[in-house]
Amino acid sequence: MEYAARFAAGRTTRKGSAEETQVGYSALVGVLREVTGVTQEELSKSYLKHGDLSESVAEFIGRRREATLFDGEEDPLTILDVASTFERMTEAQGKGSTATKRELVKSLLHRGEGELEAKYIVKILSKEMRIGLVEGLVEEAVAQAFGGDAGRETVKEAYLMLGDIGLLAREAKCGRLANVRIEPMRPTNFMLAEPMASAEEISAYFEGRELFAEYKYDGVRAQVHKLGGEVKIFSRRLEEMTRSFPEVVDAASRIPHDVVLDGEIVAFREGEGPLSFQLIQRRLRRADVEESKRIAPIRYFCFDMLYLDGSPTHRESFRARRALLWGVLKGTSLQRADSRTVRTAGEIDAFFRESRSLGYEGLVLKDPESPYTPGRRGRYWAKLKEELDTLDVVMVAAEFGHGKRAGKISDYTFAVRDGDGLKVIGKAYSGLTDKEIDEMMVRIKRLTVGEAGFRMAVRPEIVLEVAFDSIQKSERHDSGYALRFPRIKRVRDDKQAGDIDTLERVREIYEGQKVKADAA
C-alpha cells in the first residue's frame, strides 16, 4: 500500500530521503531505442505530438518483441518487484552508476507487461505524473478507502504533517491518523506566507494589530532536525540536503535539546550581509564537504520551532514558539531572524524599505497568536516583496511545452539590444493565459525561420515586457547574464524591435543591485 500510493504520486522514493534514482530523460530515451529500434527522428516526432516521454514510449514499447528474444518466462513484475529496483537504481553511486541505471531500467521495460506498464514506469522515473494534482487526488482516495470516521480534513492534516503520501496510506490503513505528529527526522511540510501588494492592503487585513515582521530572506528554506546526536536538515521538497550545509550541522548538534526548526539558510559575509542565491544552489550541487564550505559563508536564519524535547509545539502561538525558541539558540552560532514589531501601514512600508536597502527581499508578517500550520497558506502568515524591474525585450526562440501544455508552443526564449545585434537574456514560460498562448502560436509558426529538434528560431519581431526579482552574471547566454525569475507582464504590440532594452540597461541595473548574483 504504501509503495502503490507513492507510484501513483509519481515518486520513486519517500519524501525525506537523502537519494533519488536519478534517471535523466538522454538515459530514459536511449533504453527505449535499445529496446525497441526507434529512430531518433521518429522518436523526436512523436515527443512533439504528445510532449510526454511516456507516451512515447508507449508508443513504441510494442516493437519490443519484435527487436528482442525476450519471451516473458520471468514472473510478472510486481509492485515490490518495482520498488526494489528503484531502490536498486538509488544506491547506485559513483564510477559506473549510470550504466547500472540503464540496465535496470531496461530490465523493468523488458520484464512490463504491454505499453501501461512501460509508460507509468517512465512516468515515475521522468517525474511526469503531474504531482501536485495527483498526490491531491491519491490523497482523496485514501481518505476515501481508509479514512472511515477520521474525517477528511484528519486525513488532510495527517498527510500535511507526514509529508509522504506512501507514510499516509500506510497510516491511513493501520487505523493510526489520528495519532499522526510531528517528529525529529521525518521532514514536514512547510508553513507559507500569503503575498500581499502592499504595506495598506497588510494592515487593513490584519485589522491594525500588532504582527511580528521578519525580513524575507534570499535563500533556501530548511527545517533543520535534531535527534540525540543526529542533525539532518531538509529542503522545501522536503528532500534532504544535510551534506551541502555542515556548518549548519555542527551549530545544531550543540543544541542541548531535541528539536525541529525552520528557518532559511542564507549566504552571508559578516560586514556585507546578504551574497548572491547563486552561491547556496551551487554548494547545493557540490556533494564534497570542504568544497562546498569554500563556496560561500552562510548563515542560518531561525524564526521557528515546530518541536521540541518530545513534543509538538506547532500548535502554540508563534509568540510562545519564538519565546521558546530564543531560548534554545542561546549558546549556538544558530541567528536568530530579525524582526520587530509593526502595526500601521506606515511602520510596514519603513521597516520594507529598511529591509530592501539591506538587500532582502522583503517582508515577512506573522501573527504572534497563529499556530503552525504545515503547508497551508493564508490567514496567518503575509509576505511583502516587488519586483526589481522591468525589461523590453523581444523574442527569439521557442519551444514546445509539456504536460498540460504538450503540443504548445509556450516556453520563449528573448533578448536584448546590443549595438546592431540581439543578445540573449533569458527564457520565459509563465505570465500569458492558455488563450494567449493560442494566439502567440499562430505568430510564432508564421515567424519561424528555423528548427532544431523542438526548438524553433523566430524572427525577432514579438517584444514583450518581463519582470524579474535580480539579475546575475550567467555563462548560458551570450548576453553574460540571466534574468531570475522571469515572467511575462504583457506582450508589448505597441513597441518594435528597435524600441527594446540594451545590454546596457541590463548592465546599469545588475551594477544598482544591492546583492550581485553571479550563476555558475
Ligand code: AMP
Second form
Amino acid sequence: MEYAARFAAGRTTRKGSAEETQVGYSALVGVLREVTGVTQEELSKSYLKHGDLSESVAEFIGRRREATLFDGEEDPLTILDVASTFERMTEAQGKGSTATKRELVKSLLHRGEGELEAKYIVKILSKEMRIGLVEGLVEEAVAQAFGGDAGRETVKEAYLMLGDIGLLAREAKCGRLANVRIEPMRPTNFMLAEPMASAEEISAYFEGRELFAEYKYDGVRAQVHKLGGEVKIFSRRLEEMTRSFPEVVDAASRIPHDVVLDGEIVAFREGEGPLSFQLIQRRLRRADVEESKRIAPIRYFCFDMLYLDGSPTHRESFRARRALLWGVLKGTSLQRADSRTVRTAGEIDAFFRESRSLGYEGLVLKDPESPYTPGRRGRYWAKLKEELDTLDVVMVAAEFGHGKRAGKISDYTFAVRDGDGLKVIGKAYSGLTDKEIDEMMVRIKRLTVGEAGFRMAVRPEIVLEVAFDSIQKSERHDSGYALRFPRIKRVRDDKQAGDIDTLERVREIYEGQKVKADAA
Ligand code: AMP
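If the structure you just shared is the form predicted on its own, then what does the corresponding form predicted together with the named molecule look like?
Whole complex next, starting from this chain.
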C-alpha cells in the first residue's frame, strides 16, 4: 500500500530520505534504445510528438522481444520487486553506479508486462509526474478509500504532518490517521507566510493586535531534528541536507533535549552580517564537508519549535513555543531569530527599515496566539519584502546567447502554473553571473528533452525567482502576458515546479498595476 501510493504519486523513495534513484534522462534513453533497438532519430521524433519520454517508451516497448534475446521465463513484476529495484538503484553510489543503474532499469523494462508497466516505470524514474500536482490526486484517493468518518480535513492534516504520501496511505489504511503526530527524524511540512504589500495592510489585516516581528533572513529554510545522539537537517522540500551544514549538526547535538526546530540557515560572517544567498546554494551542491565549510561561514537562526522531549508542541501558541525554544537554545551556539513585538503600522515600518539596513530581506510577522500549521500559508504569518513583484517561475526552454554570451546557454524561457499545465510568461537574459551560467548550462543539458535549432526544450524543474518592472498583455506567449524587463533574482533550488506562482497571481498583479495607474 505504502509503495503503491508513492509510485502513483511519481516518487521512487520516501520523502525525507537522503538519497534518490538518480537515473538521468540520457541513461533512460540509452536503455530504451538498447532494449528496443529504436534509432535516435525515431526516438527524437516520437519525443517531439508526445513531449513525454514515457509515452515514447509505450510506443516502442512492443519491439522489445525482437530486439533482445529475452527468454520470458522470469516472474512477472510485483510492486515489491519494483520497490526493491528502486532501492538498489538508490544504494548504487560512486564508481560503476551508472552501469549498475542502467542494468537495473533494463531488468525492469524486460520484466514489465505490456506498454503500461514500462510506461509508468519510466514515468516514475524520469520524474515526469513530479510537479507536485499528482500527489494531490493520490491524497484525494486515499481520503476516498480510507478517510471514512475521519473526513477530508483529517487526511489533509495528517498528510501535511507526515510529509510522505506512502506513509499517509499506510496510516490511513490502518485507521491511525487521528494518531499521526510530529516525530523527530521524520520531516514535516513547513508553515508558510502570506505576502503582503505594506505595513498598513499587515496592521489592518491583524486588526492592530500585538505581533511578533522577525527579520526575514535570506538563506535556506531548515528543519533540524535531534533525537538522542543523532541530528538530521531537512529542507523546505523535505529533502535531507544534513551533510551540507556540519556546524549546525555539531551545535544541535549539544542540546540536552530531543527537539524539532524550525529556522533559516544564512551565510553570515561575525562582525559583517549576512552574506550572499548564493553562497548557501553553493554549499548545498558540495557533498564534501570540509570543502563546504570553506565556502562560507553560516548561522542557523531559529524561530520555532515543533517537538520537545516526547511531546509535539505545534498546537501550542507561538508565544508558548517560543518561550520553550529560547530556553532550549540557551548555552548553545544556535541563534535566536532577531525579533521585536510590534503593533502599529509605524512600528512595523521602523523595524522593516532596520532589517533592510542590516542587509536582510524584510520582515515576517507572526500572530503570537497562533498554532504552527504545517504546509499552510497565510492567516497567521505575513511577509513583507521591498520588492513585492517577483514571481517564482519554472524554466521550460533555453537558448544560446549573443555577444558576450555567445556559445553559452544563457537565455531562459520560463512559465507560470495554470491549473495542471504551464504557460509561458517571459524570457530572461540577465541576472546570473558567468559562473552561475556555466553551472546552469550543465543542469540544462541534463534536463534537455528535445532540440530545435538552438532552442532546447527543458524539463520543468529549475525554479527561478524573477523581478520585473511591470506586466503587460501580450500575444507573444501563450499565457497572454509578458513581463517588462525581467531579470533573474536567483535560482530557487529550495522550490519545485509545484511551488511556482500561478497565472491567477499574474492576473492579480496586472490588475493591481491598472488600479495604481488609474489612481495616478
Ligand atoms: P519566500 O521565499 O519569499 O516565499 O518567503 C518565505 C521564506 O522566508 C520562508 O520559507 C523562509 O525560508 C524564509 N524566512 C526568512 N526569515 C524567516 C522568519 N523569520 N520566519 C519565517 N520564515 C522566514
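The model shown is predicted, which means the values in this text are computed figures rather than measured ones. We call the rigid core whatever largest set of C-alpha positions still superposes within 1.5 Å between the two forms. Positions refer to the first chain, counted from 1.
- Once the rigid core is used as the reference frame, the Cα position of residue 445 differs between these two forms by 2 Å or more.
- When two forms of a protein are overlaid on their rigid core, residues whose CA moves 2 Å or more are considered shifted, and residue 266 is not one of them between these two forms.
- After superposing the rigid core, the Cα of residue 419 is displaced by 2 Å or more between these two forms.
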